[in-house]
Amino acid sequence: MGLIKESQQEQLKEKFKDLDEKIKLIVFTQEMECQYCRETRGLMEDLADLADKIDIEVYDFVNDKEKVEEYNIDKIPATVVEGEKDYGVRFYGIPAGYEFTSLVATIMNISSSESELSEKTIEELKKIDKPLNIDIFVTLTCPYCPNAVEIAHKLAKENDFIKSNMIESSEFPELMQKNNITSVPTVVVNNDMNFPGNLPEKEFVDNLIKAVT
């Protein structure tokens, strides 16, 4: 294990004892011309080694076209966090730095049989009845970004119409430029509307509702 500090390994082993359902980390990578592909795969392998309920599958972005299409992957490195089904939760880029926190939190949430959202939020999410794509642009040094990622991923688990993607900005600068993003965290909804991601759960959901109503 080279990417997870030894001091963190025992803490994570204890934390992962509370996993309910099995988790599958599905990694899409490519050895050539992919920044942080090798590191992302290594990180997921290290995590899988820490818990019996975490498995890993690795696919090549070029050669494994069937899987690429099945999971609708359009850039790498990409990691799908899958529980009893695919909830549409993706990490594009390496979830290291502060984003390691959101990765662990997402694993715990996807595995849990309980919703971590408020009853009010769950009720509001019923208003979303058509496809809604959430891109959360982050950097690994942003302490405010994990909260936005964690909220979005929880929403995707709760509502099948919602897909949620963490996008590590430095690895995909062309997307930053395309969406006119100058700060993080920024949330882009359906490749159109965007809003600051550093919001409490209620305000976050209110902005999403505005996007679809």
Contents of the next structure:
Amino acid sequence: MGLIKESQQEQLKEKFKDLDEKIKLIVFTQEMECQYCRETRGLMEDLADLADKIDIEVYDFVNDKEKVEEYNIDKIPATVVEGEKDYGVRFYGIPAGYEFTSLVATIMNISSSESELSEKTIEELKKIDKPLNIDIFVTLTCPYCPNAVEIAHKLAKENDFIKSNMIESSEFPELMQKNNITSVPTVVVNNDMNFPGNLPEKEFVDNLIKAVT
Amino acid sequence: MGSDILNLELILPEDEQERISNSDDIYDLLIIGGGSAGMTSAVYAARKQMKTLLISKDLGGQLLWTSDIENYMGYQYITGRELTDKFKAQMQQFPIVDIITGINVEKISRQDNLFLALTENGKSYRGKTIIIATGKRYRPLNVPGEKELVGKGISYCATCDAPLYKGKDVAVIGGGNSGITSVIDLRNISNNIYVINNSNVWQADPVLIERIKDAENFIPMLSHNVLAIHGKDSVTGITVQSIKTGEQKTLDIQGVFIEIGLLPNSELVKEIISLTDLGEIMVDCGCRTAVPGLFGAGDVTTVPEKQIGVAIGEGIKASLSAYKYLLRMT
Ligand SMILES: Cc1cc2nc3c(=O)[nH]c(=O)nc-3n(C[C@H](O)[C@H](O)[C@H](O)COP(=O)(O)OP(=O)(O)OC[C@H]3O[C@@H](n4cnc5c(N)ncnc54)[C@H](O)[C@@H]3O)c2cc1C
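What about the form predicted in complex with its partner chain, after the form predicted alone?
Now the complete complex, all chains and molecules, led by this one.
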């Protein structure tokens, strides 16, 4: 596909030497219809080529009903970053531009045997004992967005109740409208409350807990 | 818009952010701020073998908000992100520079003959000299409705938020380089773009004006003030007034991009040095301030012209002035 520049491929190969657990990139597409489906799949295939520890599976949103249900996918293109298990980490839309940063950082984090969160956050997260869905609305030209996506995905890895989805706004205009997204990053909690996502980890978690308690 | 996304460069994550040897040490030089000015100071300090600590909220500063740069010598065209990466690599090759990022410095104070930088997470670092290179941040318009509607249709980052305003009517406030750059970001995405400027001429560079002046959706409103922004859950309109005739008009719009210049990030030193009316740190042509050992560089200072090249030059001068100051001290 050739979206990743040669010099970047070398950098990524180096980086992926530090992977611990195996990673599976599970891509949901639909060859004919969806915008950027092909490109998303191409990008993931290229990434998987760069490390032995990264595998890729591709499913069709219409034909592979079982998988769609298993991973609870409701729109495409969708990419699940799965490690030892499915932690509920999703990228909806193509993670290009600044979001490529989120994708690579999330792969590293999901693969790592340690948590990258502070002890304080890990303690706070124990308060969350009911299902919690985080949607992070981003654009690909936003330098402040990967911070929010990476934090939310780390939280999902840490706590099984939390599911975390990056949503590339321009590919899902109806969701953008429904949630009244007018600046990014915006974090939407349980399809209801929202807060601006450009926050340090501690405040991100404080806002999240405030939203659900 | 389709091809746009695929033309975007893929951006790789940063490597290990924090690099610190022994923070109890007394540094020769503390640099606060890691934009163009601060990173340059670090390179020059390293070459003088000064033990240096740079603390910054981020590396890059305003470069991260800039999509295209066409006036930084050596590159006919470069993105802010690419230039940031080059500056970073150049700085990081010197192990003598300790770097802490992701943290704000809240206050600078004096302790004996040293400068103390206190961070928001309660840590403090000591240096014999200090360079303040904290740059600028967006300036609010201060009109009714603005505070309430931030994040609900008011944006200070056109590069980030432009894709959200597809087919919508929007207003850009400000006719300087930032304002007109926002129009460039928006012109293929939004419907009508009202550009409101309180002066009767554009302050932006003529080459930028050239690029938008024929766009069909560009509606210039020179000599107009903004009186209020309206909306409850989101922006629905804006009231403007003609400076010439006093006539008021309400425009139906769904987004407002405020690009009326910047405010200096100088609060951290206000207790140890007086600031100008604009909040800038007064420096002489060697980047020295009224406080011996404290230097200022780049956009946060009174230096005329806020440009990357200027910030780089100021970063150099501040670092070399600090070096000379240290030589005299010992
Ligand atoms: C949209 C836009 C487009 C521009 N285009 C151009 C152009 O094309 N060409 C050109 O020459 N110039 C351009 N400029 C101007 C140029 O970017 C600035 O003059 C230059 O970047 C200033 O550098 P600086 O290091 O002084 O400050 P900044 O770049 O503002 O850097 C300050 C740094 O300090 C950090 N900081 C601030 N406060 C604290 C604190 N309390 N604690 C810790 N860290 C802190 C910030 O996070 C940041 O990293 C543009 C500016 C903007 C906004």
